[in-house]
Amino acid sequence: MISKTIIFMVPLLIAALGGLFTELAGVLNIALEGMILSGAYAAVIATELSGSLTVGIIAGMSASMLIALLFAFTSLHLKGNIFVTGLAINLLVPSLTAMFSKSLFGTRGVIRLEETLGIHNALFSLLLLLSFTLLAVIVLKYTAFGLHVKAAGINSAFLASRAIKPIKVQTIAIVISGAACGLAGALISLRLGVYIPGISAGKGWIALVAIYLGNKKPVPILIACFLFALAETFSDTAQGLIEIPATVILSFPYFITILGLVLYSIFRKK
């Protein structure tokens, strides 16, 4: 069951560290949701056509880095409303995987490949999760980015006077995360092989609240993605062990999303 967490844990907080950056620079990034699905959706498309599992993930790392930066244009450079825009882009993406899978492969959005990923393993999951955990802990505390990014969000207009412009150190954020969820898009649909529509099943919002559930820091977002992947993994094994409706045992993990925003809203008022 452990081993099981670990593996889908990857996706989750790959895609939390990402909008991390969004959120100390003074951005919510509620278009997770999307960037994760646009990349998921070209990551199979990719190795499809080339048969490279390398490629597909260059593919969809690069199909939500151009996602993220639609999201950057509207909503920092036209001031467009950031709700919206983020909505839009969450509303966007799976119509456009419709018609680009229609288009193609005369589907309604399944895509599955003879080739997966492969990463079932436990422990190079949990190395990517140690991995990536250390290295925006390094970025976000020990460089000069990470330092411009969390001005951006406190107080940009000191970078302001240092002539740095903080919608450029936002924007760059931005782009960070898309590439983040475009690689947990990518690890979620090659490791099953397949493409269909919802694929990404809520993981942006449950990213998003990982994120101040662990109090916009690497480590305890780290330990708020164990819990919502130690959830998915227990409505994933209770089907067909419990008798109790399978969609009340998938609605688990939401559950313990919504649980997770309460208790972070009363240790805010407190």
Contents of the next structure:
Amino acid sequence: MISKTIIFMVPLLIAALGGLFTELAGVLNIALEGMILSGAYAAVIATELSGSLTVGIIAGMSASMLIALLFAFTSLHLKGNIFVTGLAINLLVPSLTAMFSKSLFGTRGVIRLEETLGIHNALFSLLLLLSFTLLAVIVLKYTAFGLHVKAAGINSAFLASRAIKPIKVQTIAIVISGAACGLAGALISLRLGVYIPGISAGKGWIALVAIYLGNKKPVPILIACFLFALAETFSDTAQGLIEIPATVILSFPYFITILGLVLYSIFRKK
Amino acid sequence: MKISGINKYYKETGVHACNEVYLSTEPGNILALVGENGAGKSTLMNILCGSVSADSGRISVNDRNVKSGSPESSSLAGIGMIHQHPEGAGPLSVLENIVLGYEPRRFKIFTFLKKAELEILSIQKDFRLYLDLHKNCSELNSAQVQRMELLHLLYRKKDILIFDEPTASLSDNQIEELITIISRLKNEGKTILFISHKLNEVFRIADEIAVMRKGKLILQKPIHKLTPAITAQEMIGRAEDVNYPKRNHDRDLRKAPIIYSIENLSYRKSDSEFLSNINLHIHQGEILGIAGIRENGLEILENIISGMTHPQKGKLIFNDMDVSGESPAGLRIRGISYVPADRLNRGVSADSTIADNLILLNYKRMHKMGILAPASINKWAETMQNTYNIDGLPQQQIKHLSGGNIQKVILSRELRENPDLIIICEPSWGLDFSSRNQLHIELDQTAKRGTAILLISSDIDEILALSDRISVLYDGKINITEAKSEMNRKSIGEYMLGIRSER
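Starting from the form predicted on its own shown above, please give the structure in the form predicted in complex with its partner chain.
Whole complex next, starting from this chain.
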């Protein structure tokens, strides 16, 4: 069960770490969900067309980064309300995928692949988790860019007074979150070898909660993601075992999310 | 450095902020630029820094031209400015704040904080500017943030340092420290431009004084050829305004009924900011001045008396009623008005119009069936503006007004409610002489009408000019409470710093 949890954790953590950059840069990034979905979709399409999983992953990341750029452009450069633009991204992506599917494959729904990405190895997943966390720690703590990201979130006027454009830093942070979400989405869909509408299943939202629950620090975020993945594994395993309606069990991760948000606000007050 | 023939005209407001300004200074010289609010000092300095571009004129440093309107060019020429209210990025360390944007790098992308730290430590040693580099910036007080900015400018090897009203929000002994630092910078050969309208400071540190009035440079002379009185006359065109207006009545109020009292008040915020066992009372029609250092309990006292925080121990009694647990709104209903020190955040809604700010306390009487009536609002605003000489149009955003006018908006709004007690904190921060004097006259007349005024201020001269009785806060305690006639500038200062005590 632990090994399954660790495998479930990978996309969630990658998305959360990507979102951490935008969060620290002072950008409320609710578009994570849409970015993950776009990554999942583009990965499957590209793999289907090219036959290569690597191409699929790259396509997933690129598609998500494109969406991220759109988000950055509308919210930072055109100064749209960030909540509305984020919501718009989340509403736009599912309809876009449906439209592409219809014109490319004549279906609006499921796209199935011949091959799947073989990440069923817990040890390899663990290695991925640790290296991504480490990467985030290093970038945030030891690079000039990391310092600028934090400064942009704390006091963007102050950063601007030091001749660095906060918008530029924030745009880069959004694109990083796009790349991370694209990768997360690609891992989700390619591991199953299928694209199903709504496959991201709230992972972007859960990642956002994990960021807050982890107090915007990489290692605590890792732990928060573990909790959420554990809940997901539990609902996945329990479906066949316990006699509770499957729908209730499947909603278990979301209950944990609500619980997490409540706990976060309680701890924050203290 | 030379400034020649600088012109700047703001079309939108029709203000000629700089009119053919010539100014020059050299290394190791402290040039003080004085003038009333709106005299064009800030515009001139912003032109120097490149954040505003001049319409015409030339700036040169070491005979090399500085491109107007280009912060990079000014920065390259070695010009750096410390703003009136410097800010930092809170949770980051002091070191990170200093190097932000100009970090030494390792392998291009990694920061090399150790190297920066060594560099800054040596700067600290050279200038004896001590500040813990590993502290969080959010733990610093305003004097320390200022020092952090200064370290940043020195780290970037700036030679021309502009201090824009650096003492505006400092307490008296922080000002002393700053003066020491500035004279040390001067000895190290830095060129210093010091903007202020506090003449006593200017005469203590400057080598040369330049006076600006209404966008024009009136004079630039070495300090020994000037006196404060002459300078003041040049600044405002009239001499008498520098001095505080005399209170036109000194009465014995000891027999008047006590309207407000504080009993055994204690509050602990941190080891340096606390109040212990405060006892005070104020009579009807009296002005009680509480002097002290802002970070040393004065600010907490303001918060507690105004109802923003509640005492941990002790009672606040107003008209024989315990009001310790009242909210600011509750206090207001009972007849206590509050004019805060932080005017832009607490005193007004900066983005709202002047009219909206003027009706904040009585808008409930200005509606027709629950819908605000613009006609009566504008009429009210105009009446208020005429009565209290407030500039601007009623529908203009209040943040574009000068400090003095904003203060007038707040005070007039509060006075119109006919309070029994007014709490007024640091009333003349950022005000020029004539606005300050108008304010003092207004307060004097208010007291004459029987309103008690609790004046909280870190400015000793103001306390002396305005109060009937004076209390001095030191180390969280009231060091002394005495009639004004028994106190002078020196004794208040000594009580404030704890050199003397009468407990």
